[in-house]
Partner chain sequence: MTSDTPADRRGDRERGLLARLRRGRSTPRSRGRRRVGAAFRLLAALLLAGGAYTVFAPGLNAEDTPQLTSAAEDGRALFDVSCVTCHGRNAQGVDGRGPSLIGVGAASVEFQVGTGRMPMARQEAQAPRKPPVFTDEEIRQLGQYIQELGGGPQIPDGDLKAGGDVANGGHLFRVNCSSCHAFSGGGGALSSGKYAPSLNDSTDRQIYAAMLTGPQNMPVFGDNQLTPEQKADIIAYVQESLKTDGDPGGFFNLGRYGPVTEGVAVFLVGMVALIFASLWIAGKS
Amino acid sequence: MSTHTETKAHSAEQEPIDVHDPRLTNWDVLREGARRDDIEIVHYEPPFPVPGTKAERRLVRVVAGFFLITGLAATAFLAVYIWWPWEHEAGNGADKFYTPLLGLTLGIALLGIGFGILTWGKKLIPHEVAIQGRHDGGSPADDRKITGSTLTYMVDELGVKRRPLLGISLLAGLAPVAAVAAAPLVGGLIKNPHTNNQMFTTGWAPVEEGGTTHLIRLTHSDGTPIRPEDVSVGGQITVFPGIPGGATNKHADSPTLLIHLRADDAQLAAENNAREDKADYMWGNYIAYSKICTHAGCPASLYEQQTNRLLCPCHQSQFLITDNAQPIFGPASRRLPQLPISVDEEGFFVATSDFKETVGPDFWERP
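Form predicted alone: structure of the chain on its own:
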């Protein structure tokens, strides 16, 4: 008799309930869903059985502190990104700290959000271990209702409604982080990165002084100016702008190869230059190209005289000198910029202007 009564009671417990009943709480619907799906809750342990304890409030403040640190660091990132001087200047100016400050502030922001979420999950959310078997087939309406209520219950378990400080601090922390993610996309709308951009100016730019334009001479590394007879036919030398520090790292974007082409090769190069609207870039049989590879910035200085190819030893990019230094092999996808040259009244090589194309690799390097 007793066994029969226990069986009837167990059967009554398993009787399905109407999950659409508005009187049911999310926990009731969740528990019904677990029963229907044969879910076994192995372990359930709320971290704070009694809400409002000192320990709970202390942890809430800790998590909120992490989120606020995230917000402050992300805001600092935006301030540095927008207002800190970023243009390179020789010496030890404030521009040297631009990239380190971006990395530091972004790192602190990401650490803050990470520690905040980890502390919230480990210390303030109930710990539950449940086991469920795999089920086949589609999901009926009741199951969809159960799933929705389960998700809602999970949100309730986060305790944001009961702990508003967490929600406010999370919003305060994540909003600047979202702005950080959008900053590179909208940065160009805040300030034009190409205005007076140093990356489009090298040591070859003519100097304006007293209303007179002074062209920059091509010199050896010791500053000695170069005449045409200094370069043998089929030969090449590395030249630097004849300005103070022209052969130093201060003007590391300026090293250039001056090449003395053979007559037939020079004729072909001149024809290809004319096709690219560069008819006045060469002087006689001489042509000059940037020495900095457009792939990774290595020195492209291995000149093969018989084929008129310039080889970069780092990744084997090859450029055809007689055709505007177009890349014909390797990973480089952009030609070497050509330096317009001439000879001044004293017979020394000069650059008639700066490079008209950007030197080396950077944001413009796209296949």
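Hand over the structure of the form predicted together with the partner chain; the form predicted alone is what we had up.
Partners and other molecules omitted; one chain follows.
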């Protein structure tokens, strides 16, 4: 690193000593070395000048004790690791102590070394106060001048000023090379978000097949379709589009909440629906809203059946079910999209069309 820049510095007041002088002790040489690094050891105090005192022996025992604790704990760790029943079982058996015991033994072992070393360092090694010069604030003026001139001269040597075409052509050549490095990365990663209009469609879009349009059924997560009598009054159920993989994360924007409102709430909801041109969106007292919050995409599914609110647990946006799932509190700015539903001739719920509003969190080009 940087430190040898200081070696030149030398304590002015001290005569340099010959480090090869055989009469010098290691300490003398060390101290001379420190001086060459511009360090003055102004205070040096061995904690136990007289060897073998009671206090010293006690400290040595403490340090040794720490190290022995480490040995014991590490051995215990190995024993636990090998012999303790570790395979997970239901209930509150011995296996639940496996991880805590490993942590305890490992922790004690490591703390033992730590405290042992620290006690050794703090109490048994001589205390010292050393002062080292700092010498910051830029390089010597000469060096600045020399480096600056060298760099300037280098530029002149290259002769770009004399032969400008070289510089220009080099730049012209290098710029595309940089683009070449970036192109595969950008080109490989980039994906059009509007492929198949995917930001505006969900699994609920009716399927065209041989000239006829199939409406998508509302299903449980296992794919079984849902009848009106499957949802109790004041109940709600998470429904998925009845298409292959409809309940998987492939259709992460499709989960929908089907709610069976009580008669008077349903009437209110229908009135508010009609006001927003959604007169036929409900079926009977049943109403269906996208479960994906329009704020950040969490499932806004905490249904309060008395206050008719939907709460999102991520950022606490609250939506009023009886009023087109209008946001009434929190950071959401847009109501939950409503799924128009009906019941087909077999008596199962179907979506009469895809969501008319964009599902999920907002983005720039949402109309």
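Whichever C-alpha set is largest while still superposing within 1.5 Å between the two forms counts as the rigid core. Positions refer to the first chain, counted from 1. Just so it is clear, the structure is predicted and the values come from calculations on it, not from any experiment.
When you overlay the rigid core, is the Cα of Leu118 off by 2 Å or more between these two forms?
Moves: yes, 2 Å or greater.
C-alpha of Ala34: shift of 2 angstroms or more between these two forms, rigid core aligned?
It does, since the Ala34 C-alpha is displaced 2 Å or more between these two forms after the core fit.
Relative to the superposed rigid core, does Ser221 relocate between these two forms - that is, does its Cα move 2 Å or more?
The answer is no, as the C-alpha of Ser221 shifts between these two forms by less than 2 Å after core alignment.
Taking the rigid core as the frame of reference, how far in Å is the Cα of Leu171 displaced between these two forms?
Comparing the two forms, Leu171 shifts 7.8 Å at C-alpha.
After superposing on the rigid core, how many Å does the CA of Gly148 move between these two forms?
Displacement of the alpha carbon, after core fit: 24.5 Å.
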